[in-house]
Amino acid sequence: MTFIKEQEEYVNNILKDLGYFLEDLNILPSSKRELGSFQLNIAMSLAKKYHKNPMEIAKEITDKLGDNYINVNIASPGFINFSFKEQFLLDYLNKSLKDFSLLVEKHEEKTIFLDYGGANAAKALHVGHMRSPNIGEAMRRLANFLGDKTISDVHLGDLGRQAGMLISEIKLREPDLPFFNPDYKGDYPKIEYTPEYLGELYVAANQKAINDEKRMQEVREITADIDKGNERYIALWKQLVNISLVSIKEVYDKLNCHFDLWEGELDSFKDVPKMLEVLKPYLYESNGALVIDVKENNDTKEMPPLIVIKQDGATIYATRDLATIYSREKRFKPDEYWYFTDNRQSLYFEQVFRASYKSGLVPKDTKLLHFGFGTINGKDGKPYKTRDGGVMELGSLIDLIGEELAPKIKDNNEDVKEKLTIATLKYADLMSFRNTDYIFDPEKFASFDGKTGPYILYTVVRLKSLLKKSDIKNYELKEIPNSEVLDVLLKILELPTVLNRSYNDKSLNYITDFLFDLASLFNKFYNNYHILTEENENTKISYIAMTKLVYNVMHTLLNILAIDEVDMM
């Protein structure tokens, strides 16, 4: 148990014997720290609950308080301020040295299903690309540290228009292949295109179609033979998928998000039959098409049915979404299904939701989520672009960021570059409240100084310069020497809820926040005094001790966010 909850059940078993009940109690940093550095806020509402005065209340806790509180104080209205023993901390803390789970509140453990990535098969990932996986990737080990077990699926977007442009184009230069001959029989032929060649392809069928009707026309039957199940067509597009797949896995390897299962909307398919098995009665035609009623009693804004069958018979991204939950049912059963996609999304989540619950695709206590973000920006708080107005390459943004840092790094040492192009793009990305937008600044985001992520590795960096140069190794803090020290062990304390706060809001920028605090609070540290060289032995032990405890805390976060350290910068 962490050192916080463990004093949070002593003080609740002090309320028990006065005879008061609060369901929640919270110790907290102290807002006034010359008063004591933590504080309790609970003798207002237990006032309020039990019609007593809160400075009574306030004083029959503090009177039960034992040794370990000291510098107790009452402020009015009712705030009990306090500190701890030097040396209760001091144990805990050098227990927490050797066992790094001592300072982890971890729950009881679920399975969980992370779909997060939505790449566009034949398509370059682009900016709009970048938040789904880093915020995926980091819930994902987030919620693995804490307990629980995962599965996750990057959800490919492998079907839809794309492939109709695609299949046209290669149709309009390459008209032999056997694809295209209905009377073809055998094997099919390899197709040895690039991933750039694919990207070649799809800009020059997405121009020709959008100024020539007819062309359009023949993407929209193409596509519509793919969902029919036309195999030449499949057979080509799947040769095409998986040709994207080599850049697209690329970039994803680049941010450090990995994925368990690499499964799209093909993959969906063959689970649409038997999924619309399911929702055969509670469909029903409106306009030609298959559609469920997903509006319930007590909706204050418009809920409009889900289509789960165009009008043509054709499946639609909601059938296959329908389908997926279906398959991921039969063979995973998680508790809980976590969708990361843009905030544009939320209320077409909310409908697949209710037709899954409402058809009965997953039990009623299975929980449905979905978590929007905000979008990236440029300086002009407009989404971001390139210089000449165009969608923004999320390679090209990696480049960029990596120009911008190259003059900065010691000995252009290119392992450390790429490892802080990554860092600081991701630290950026995850600084910002999970739904908020953001304005993403490649100049001020690659700074050395201030919240950013190569900061965070420059202090990483002094922390393993500073152990590996100390001839101490046996880590024990022997006292707390001063209060720049003190303000650092008090600041680990909150570890515990800083990560439990980002698992409940599925939010990061908690931990970044912690980051950056822990890493200022440590170089303020560093700045004043001389560590490796300070005369009075129990004091330089316990300054390594301490440094080692902040690195094994910063080495976790990082690892947690997907980001690399680097030994030099």
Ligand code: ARG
Contents of the next structure:
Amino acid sequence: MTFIKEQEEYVNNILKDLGYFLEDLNILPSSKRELGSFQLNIAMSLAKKYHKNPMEIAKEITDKLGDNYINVNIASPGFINFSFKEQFLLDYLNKSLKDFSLLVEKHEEKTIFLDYGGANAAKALHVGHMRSPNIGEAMRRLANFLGDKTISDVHLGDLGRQAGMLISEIKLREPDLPFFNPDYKGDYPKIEYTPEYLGELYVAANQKAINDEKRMQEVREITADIDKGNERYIALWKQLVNISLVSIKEVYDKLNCHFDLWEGELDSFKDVPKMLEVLKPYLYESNGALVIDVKENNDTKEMPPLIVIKQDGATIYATRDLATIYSREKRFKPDEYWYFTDNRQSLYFEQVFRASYKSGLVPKDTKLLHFGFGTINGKDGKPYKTRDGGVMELGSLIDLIGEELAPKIKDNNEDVKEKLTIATLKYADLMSFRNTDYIFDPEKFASFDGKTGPYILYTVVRLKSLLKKSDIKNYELKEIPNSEVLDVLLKILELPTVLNRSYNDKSLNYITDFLFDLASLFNKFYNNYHILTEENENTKISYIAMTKLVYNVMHTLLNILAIDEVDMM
Ligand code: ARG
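Swap state to the form predicted together with this ligand from the form predicted alone:
Whole complex next, starting from this chain.
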């Protein structure tokens, strides 16, 4: 059990002995350090509950606090302030130097299915596709770290207009391919295009189709044919999807994203009839389309019916999400589903989830959850664009940060530059609360000072170099020599709370904040003391042990955020 949690239970038992009960009791870092390192603000709520004087209750509690509690004092109207005995704190921290799990509050294991990534096949990833993999991947790692089982799926957008575009252009250029011969029987040839060539095909088709209604009609027809299950087109399209996946995977690799499943909307096709069978009792016709009502009695906002099949019999985004849920439920039966997409899809997911519960596609005690995120904006408050106002591709965004960093990196080291680039992007992306929009500022994000990825990595480089240079390898905190060391150690005790907050809110900003605070406190200590040349042996050993502990914590957190460390910069 973590230190604070253990002490909270200890105080809880004291309350029990005194005949009191409190729903949640928190030992908090003190806001007035001169009064003690910690505070308990429970006397006031107990006083209300038991109609007593809070000062009296505070006195009753403090009288029972054992030897490990020192400098105990009560401030009006009943705040209990205290510190812990130095050796008591050190014993715990020394144990956690050997066993990191003592700093982590694991919870009961759940199985979580995470849906993030969401790239669209045969289209380049753009800025808007960055937050989902960043947040999703970090949440997956955090959930694992806290004891959950996870399954992640990229849920590729592999159906849509882009399929019709590409195939119509290929048909024009290579009409003799068997994919275009309705009588063709047998195996299809392997298509040897490059991802770049696909891009070229798309641009050509798009240019022609927007100026030519007939061509656009053909694009629509091919797209519709794929939806209806045209085998020849699907055979060609699947190959094109796989080609485009090469470059999509490259970007996800750079972002350190791991997906257990690389499934897509196309994969859900086989489950559409089975899903419709489940929804059938609730479906009705409206203007030729098949819809399901998802309104509930206490709705305060408009909740339109969800279209499940379009007028022309075609499937849509929702059909595919519902069929995908059918298949996931059949295979994995997770306790919770976490979807990470842009805030703008919130209403949509609410509809899909309601339809799933209502029809029994998903049992009521399974949690279907959508976690929306804000937009990445430019300084004008609109979605971040290229200089000439075009869509900013994610690859270009990565390059742009690389250029910003390049002049600052020692010896122009390419590997360091790449890692720092991703650290810069990810840290900036995870730093703002999930739900809020933020302004993309390459210069600020890539700065080596302030709340940035480079500042955090710089601190890690410093920690590693200190540990390497020191000849002390047996890490033990012997004492707390000064207030700077105390501040660092107290900060580390907050770790479990920080992890739980991020987990509960599905927002990584608490972790990025904590990393910054810890790095800053450590650097303050570093600037005030000489670690390696310290003459008092016990003090020096303690300095190094603390350095190691800070490194362990930062290393763990960066790993959760999917940010790689560097050895120099
Ligand atoms: N491909 C979609 C997009 O670009 C995101 C997919 C999100 N996941 C889902 N199951 N619908 O907006």
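Numbering follows the first chain given and starts at 1. Since this is a predicted model, take the numbers as computed values, not measurements. The term rigid core refers to the maximal set of C-alpha atoms that superpose within 1.5 Å between the two forms.
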Large Cα move at residue 212 between the two forms, threshold 2 Å, rigid core: yes
Core-superposed comparison between the two forms, residue 203 Cα displacement 2 Å or beyond: yes
